[in-house]
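The chain below stands alone, shown as C-alpha cells; this is the form predicted alone.
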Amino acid sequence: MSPTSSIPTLPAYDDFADGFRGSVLRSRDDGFEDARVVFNGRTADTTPALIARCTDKDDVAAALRYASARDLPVAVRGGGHGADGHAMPGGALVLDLSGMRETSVDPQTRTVRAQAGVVLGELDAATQEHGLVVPSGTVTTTGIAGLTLGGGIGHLMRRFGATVDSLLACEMITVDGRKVRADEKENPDLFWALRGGGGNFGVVTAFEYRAHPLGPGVVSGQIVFPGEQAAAVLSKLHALMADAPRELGLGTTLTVAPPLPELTEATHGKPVLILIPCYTGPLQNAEEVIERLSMLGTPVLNTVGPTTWLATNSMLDAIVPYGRRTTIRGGYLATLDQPVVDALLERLADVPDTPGTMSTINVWSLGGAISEDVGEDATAFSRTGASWLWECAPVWTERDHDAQFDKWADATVSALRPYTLPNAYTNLTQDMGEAWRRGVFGSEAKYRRLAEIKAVWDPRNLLRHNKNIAPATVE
C-alpha cells in the first residue's frame, strides 16, 4: 500500500482564488511531489489538499480571503524547516512563500528587510556584503520566517541576543486578507506576540531587522573529544561559560563518530563529544579563549581557527540533511551539573544502532545578551532561568525505523524531565501537548495574553498548523 492510498479524496478547490497570480498545485499535478518536500521527510506520509505558491503579498491576501470565506485551515511554508513538519500537513491549504526571496540591506541605517521565503544562507550572504549580520540560526536552509517567529537562536545569541531581539517590524496579512504592519508603535500587542508566538496570528510576508557589524573574519571550528572524556569535559563547561566573554558562542554535540577520514580510526563508531565554538571578539584574544576549551581534555581533533562568518554558519549543514525522517525533542536547562551530564551520556549510550542513521544530542550555551539584555516579558519568546538548551535529533531514512527513534526520543525527554525547565525554545522541539504549550512562554500570564491576541487576529483558529495557541474565550 502506498503511503497516501488510505487518505480520503480531498476537494479539488477548482475555484481557487480570485486575484491569485501564483501557481496552484494539486495532488494530480506535475510538480506537486517536489513542492511538498520539506525538512522533515515524515510529511511524505500525508498529502496536503492544495499548495498555493505565492508570488507576493497580494497573492497571500487573495489566498487567505479564499480560506476565510470557506473556513479552511491554512498551513504556511517558508523555508519548510520546522521540526513538526507543520509546513506541509495532510489535508491543508498550504500557502507556499518559498518563492518570495527578496532581501534589501541599508548599510547606513543597518536595517534589513527580507521576505518570508528567504533562508538563512541568503540572509547571511546579503548582510555580509556590507560587513553586517542578523543573529539567526545555524543551518543555511532554515527559513527566516519560522526561525524568527519562534524566537531564533544560533552562534551569535550570546553576543547579540535572539533573532527577535533584533526584529524591528513585521508585515503581515490577516486571516481575512488585510495588510497590516506590526512594530513597537503600530499594533504593538501583535508585535509582542509575533516575537516568539509563532505563526498563530497571521501570515508574515516580510521582516525588518536591525543588523550588527560583524565579519567577514571569525574564529570557529570543532574540538572533538573521545567518549571516555565526555563526562569530565561537560561537567566543566557550566563554570567556564559563566565566565566566558559574550563573543564566545558554544554548541556541543554528543554522537557516535562516523567514519570520517579526519577522525582517527579508533574513534569510528564510538561515542564522541564535539565542542563547536564560534568566537567573534578581537582576534588577538581568540587563542586564549579557545585554549580554555581545548584544555578541558585531550582532543582527538581540533579544527578551530580563523575563517569566515559564511563558512561558520554553514558548517552544520551536513548533519541535518533536508528531506530525511526525523523527530526532535528539546528543552531548557538551568545548569549542566553532574546529574544532567549523566543523563545525557546514558541517553547517548542507548541510541538505536541502525546503519545509515545519525543521532545527536546537542547542548547550546545561552547566557550573555540572550539571557541578560531583554526582559522576560518584553517578548513572547521566553528565556528566563535558562543557561543551556538541549535537543535530541535523530535522522534516518526508512519508515520502518520510526517507532524505535520515537521511543528513544521520548525516553530522552523522560530522562531529562527532572532537570528541564517548563519554558522552552519552541523551534528546537516538536510539540509535546497542550500542557507543555501552556508552559513554554514562561508564565500563565504570558500564555493568557497570547490567547487573547490570538482571539483578536485569528478567532476561528484557521492558522492551527503550528504549536497552536487556542483563541481565548470571552468569559
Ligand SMILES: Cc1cc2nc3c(=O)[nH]c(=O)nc-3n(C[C@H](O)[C@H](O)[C@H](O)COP(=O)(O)OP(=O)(O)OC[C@H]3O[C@@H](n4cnc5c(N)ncnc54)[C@H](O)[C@@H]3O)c2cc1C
Second form
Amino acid sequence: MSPTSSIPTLPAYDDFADGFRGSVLRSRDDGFEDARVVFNGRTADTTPALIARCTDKDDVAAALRYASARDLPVAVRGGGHGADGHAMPGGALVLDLSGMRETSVDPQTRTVRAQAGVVLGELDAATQEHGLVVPSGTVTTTGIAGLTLGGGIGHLMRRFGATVDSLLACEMITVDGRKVRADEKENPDLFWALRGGGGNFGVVTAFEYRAHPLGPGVVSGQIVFPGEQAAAVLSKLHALMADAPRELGLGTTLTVAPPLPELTEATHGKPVLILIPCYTGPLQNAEEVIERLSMLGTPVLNTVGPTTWLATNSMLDAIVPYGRRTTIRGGYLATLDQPVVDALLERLADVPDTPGTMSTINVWSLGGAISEDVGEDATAFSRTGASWLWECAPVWTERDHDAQFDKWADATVSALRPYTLPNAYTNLTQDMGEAWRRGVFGSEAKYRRLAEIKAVWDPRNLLRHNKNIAPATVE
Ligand SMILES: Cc1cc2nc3c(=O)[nH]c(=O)nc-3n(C[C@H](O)[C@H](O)[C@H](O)COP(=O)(O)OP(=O)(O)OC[C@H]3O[C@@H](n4cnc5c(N)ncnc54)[C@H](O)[C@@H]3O)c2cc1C
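Starting from the form predicted alone above, please write out the structure of the form predicted together with the ligand.
Now the complete complex, all chains and molecules, led by this one.
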C-alpha cells in the first residue's frame, strides 16, 4: 500500500479548534508535505491527520482544550529529532511548536528564556552573543524541547552537566489547557519530572535556563585513527578520562571512513576510530591535554586546534542530514574495558556494506559535572553508575534497507547487553519496551514517582506519543 492511499481514512477534525490562530494543515493542503518532515525519514511511511502549527501558548492551550474535550491523544513536534518519530505519527493530531522560536538572554543574571520551537544552533547563537552558553547537544538542528525534557548531553556535559542541570523553569500548558509554571518552588514535583521524564506531563511552551560563561574560543576537532589501532586506543580511554580535567569533553565514533579528501585514499572505505575532543579550559593547557589523546596511537588525521564554540557545536551537522531513514539504539556503560571494546569493534566489522549509507557507533565520555554534581534522585534524568554512553546510529535512504539496518542495530544491542546498565539516557535510544522503561530512570522508586506525577497531570494519557509513562493507578 502506498503511504498516500490511507489518506481518505484519516480523521478530518473539521471543527478544529476554537480560538486557534495558527495554521492548520491536513494531508491535501499546500505545505503539508513540508510540515510533516522530521529527522527520521521513516515517518514518511504514515501520514498524520492534522498538523496544528502553534504561534504561541494560547494556540497550544486552544489545541489541548479541543483534544481534551474529545479525549484525543496528541503528538508534539519540537525540533523533530526524536528517533522514534513520535513527533509525527500516522493518523495523529500533531501540535507543531516549531514556529515558536524566540530566545532572550539576560547577561546580568545569566539566564535565558527560549520558546519550545528553538533549535540548538539558535540557542548557541543567542547565548554566544553574550559570551554565554547553555550546555546542550551536538547537532544544531536538534530541538531544545525534546532534548531538555529527556536530559540533554553534549560536548560540555563534563564541565557544566546535563541540560536539565541548568534548567531553572518550564512554562507548560496542561492537557486541559491551563497555563502553569514548574520550578523549584512552584509545582516542584512536576519540575522534577520534566527534568528527564520526557513529554509525558504537558506541553512545554518555554524553558528558562542558567547560562555559563564560555568562549568564543575553544579547542576542538577530530583525531582519526586507522581501524587496526582502534582497540588499543579505545581501551586506554577509561583511565585517561578518569584523570582528565572537566574542561575536556570527549566523543568517539567508530565508522567506515567516507571518501573525504582530508583522509588518505588508503583509509577510504576502511574502519576508523575518530576521537572528537572539545577542550574549554585555559588555552595554554590545551596542547598537553589534546596530546594525551593523539599520542594514544598514530593518527591518520588530526584537525584539533583553536576554533570557536559555534564552529565546534556544528561540526557534526554534515553527517546527519534531516529526512534520512534511521534507528538509534544505545545505553550507558560503567567502563570501557577490553570486553566492551571487543564487542564494539565486532559490531563495526558487521556493519551493512550498503553504498550511500552511513553507520556510526558513538561512545561519549561522561564523568565530571554530569556524574558528580547532581544527585541521582534530584531529577528524573538518570546517570547513576554511567561513565560512558554508547549509541549506534545507522542512516540510510531506501525503505528496502530498513530490515538490514534494524537487524544490525538489534544485534548491536544484544552484543552490548552484558555491559549495558539498566538505566539509560532515554533520548539517545529508541524505546525498548515496557521492562526497559521501568528501569531506564534508575530505580523502581523513580519510575513509580513519575507514574504518580503522570496521573496528576495527564491521567487519561493523552500525551502517549512518547516514551510513555503510564499513569499510576491508585492501589
Ligand atoms: C542527529 C541527532 C543528534 C542528536 N544529538 C543529541 C545530542 O548531542 N545530545 C542529546 O542529548 N540528544 C541528542 N539527540 C537526541 C535528541 O535529544 C532527542 O531526539 C530529542 O527528543 C529531540 O528533541 P526534538 O524537539 O528535536 O524532537 P521532537 O521529535 O520534536 O520531539 C521528541 C519528543 O519530545 C516531546 N516533546 C517535544 N517538544 C515538546 C514540548 N514542547 N512539550 C512536551 N513534549 C515535547 C514529544 O514527546 C516528542 O515526541 C540527537 C538526535 C538526533 C536525531
